[in-house]
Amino acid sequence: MPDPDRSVELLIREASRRFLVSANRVRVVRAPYRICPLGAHIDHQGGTVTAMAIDRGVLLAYLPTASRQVAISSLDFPGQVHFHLDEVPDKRNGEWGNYARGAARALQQRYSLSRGLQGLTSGRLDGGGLSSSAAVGVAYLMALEDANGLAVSPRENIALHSSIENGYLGLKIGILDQAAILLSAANHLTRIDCATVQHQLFAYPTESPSFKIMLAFSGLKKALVGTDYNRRVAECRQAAGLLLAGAGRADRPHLLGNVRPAEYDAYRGQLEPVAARRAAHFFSELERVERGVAAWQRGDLTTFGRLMTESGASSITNYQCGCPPLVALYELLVSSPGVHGARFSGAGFRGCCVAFVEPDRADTLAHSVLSVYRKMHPELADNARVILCNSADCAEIVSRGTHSIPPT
């Protein structure tokens, strides 16, 4: 596994060697990726979800400048990412400054930005489900944050994020990703109610916590089938719309979490199929929800473990979504010995799954569960990986412009 601390040194000597300037005067803001082992698709409805950053993640170097010239460029992507704050373009569908220029323009919303910067980021797990273009978005707002001298509490960036993506990029996306991302600590499962943006934080019950983090990487770069993902959030708010109604209280705004657990008993029967799938996921997932975080507080690896493995379920059945391999991969990984319990990470239709699993097997289980995905599907192979980590601290600046670089 690379050592944080020293990606985050190579970063500085080549950001350095590209912005012409000292090394001591590069920043550096990490904001790592997140996981969801427990709150699947009910974030955009006001739901209860959990959360939990891991030690993989995007770096941004940074060099404040004088003018109000905004330049990023990438290790991992081609191109340089250009524009003036004054005229910070509109999307630009399949690029990926967008999230640079999102960010410009949501913080423009509420403040006034008079410097720019030169940017260099470095990060990418390419597969989907770890929320890479959130961790990126993230780092964009507190790098741009930093150069002009602003504080921004967590929660406002949460807000600010999702001006990006609901505003800017035009997706109805909830707000777990980037709330996991700035919220989470090392060792503890997070506690997100998407509806009025209060966490806990809830600590491991041993100083080492007895598991690894496996990601399964399916190798689908891109989905076999269209996401739906707008049509899903559509089909959630038509299922409330339709509870809501029944219990007298359509004035409200049609999103699940705003039906009560009473008012979905009275009135289930009153749904349509695909409405009341959602709605079953839902309120399902919800329970899951907090036995899942009484069971992380006890320990309980094994009930944590089975109710990831039924949220998986549930979110094929339910909540209709993944594709083939995903759905092999996720079958293969819950049938693995020394695997406590796994669902997709994200919707399933590219990506990977997530696993918690028994430490001291970890290393076997990750060369037997890629081994026999490779050959379930051939096609993938070249692409499929399995990656073991562990959690992770919320997102960071981790040089403030004094970082030492030893030579060479």
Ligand code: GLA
Second form
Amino acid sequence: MPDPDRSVELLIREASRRFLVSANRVRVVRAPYRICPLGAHIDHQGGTVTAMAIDRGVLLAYLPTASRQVAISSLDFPGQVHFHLDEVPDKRNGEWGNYARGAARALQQRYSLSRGLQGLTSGRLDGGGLSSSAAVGVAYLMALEDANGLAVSPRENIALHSSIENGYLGLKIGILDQAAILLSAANHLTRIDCATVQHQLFAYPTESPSFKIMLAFSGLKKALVGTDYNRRVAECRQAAGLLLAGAGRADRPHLLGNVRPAEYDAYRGQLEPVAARRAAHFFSELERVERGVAAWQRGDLTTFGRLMTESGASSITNYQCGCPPLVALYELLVSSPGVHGARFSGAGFRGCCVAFVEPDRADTLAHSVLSVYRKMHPELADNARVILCNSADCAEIVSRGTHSIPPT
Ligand code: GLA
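Follow the form predicted on its own with the form predicted in complex with this ligand, if you could.
Below is the entire complex, every chain and molecule, led by the chain shown above.
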């Protein structure tokens, strides 16, 4: 497990060398990755989800500049991202700089920025499924805000990140990722109502939670074909439209979260098979979230884990996301002794599965899952891996240097 303080220290040292300034001028923001044990693919429909931040994530070291230039390099990706705040370029497919450009665009729709920044990022877990992209987006937002002396609430940052994803990048994702990254707390389960953006933190009832979070990476980093994420969102909306029309409320926004459970029961028979499956996932997942929160509060990991596994099954059969390597990993995890429960982490088209496992068996389990999976998918064996981690706090500026920012 990397020592977080040591990672910050090393990054500051490297940034000070590259920026040609003393280390005490370098600032650092840490943005964690997230998991979503229950509540998959319902955020974009205004559903309620559960989430946690984990003790892995990205670090962004930065130095505010008066020039309004933004120049960012990464310890993990080649090249440099460079632009002026007056001329933020449009998105460029497949480039890691999109999130920095998107953050600058989003912020400038609401604020006038007088400073840019020089930045250096680090964070390697780019295998997919942990929302490293939202972590990066949140980190750029927070660094630009700090550089410009702006006090922006987590709630507003959630909206700003949505405008990077939905506006600048054109992905119809919900708020799960950035809300988890901005609102979570260590040893707590975060319950987020994605319609109202209200959240609650539920502490685990014992001081040290009796589980480890296992992340099993399939090795499939890029979806082989463009993912069906946006199409699934459209199918959910179509189902919502039909159900709302049945209830005589077709004027409401076509989101499954706007359909009352009684209306779903009354009109579900009118749905054609695809819409019926998407709606079945939504309404069953909503129930699992509530039962899961109750189980968590009792410290009942058996029930919590079983609900995660059921959620995973519903993602496969009703929501129809996933891909063969991830389904294989899921099946392997849920049939392994010592696993409370497992499901795809994130959208499920690539990346990893998340499991809650018994701490005493975690190391052995990690080895056996990895070796069995590698035999099942030798073509992905080199990139497959399994790591164990814990919950963590939300994104924060972990170092402000000791120098105040000079006026522009
Ligand atoms: C991705 C999206 C999220 C959410 C999950 C599935 O991570 O970015 O908004 O929809 O998939 O729960």
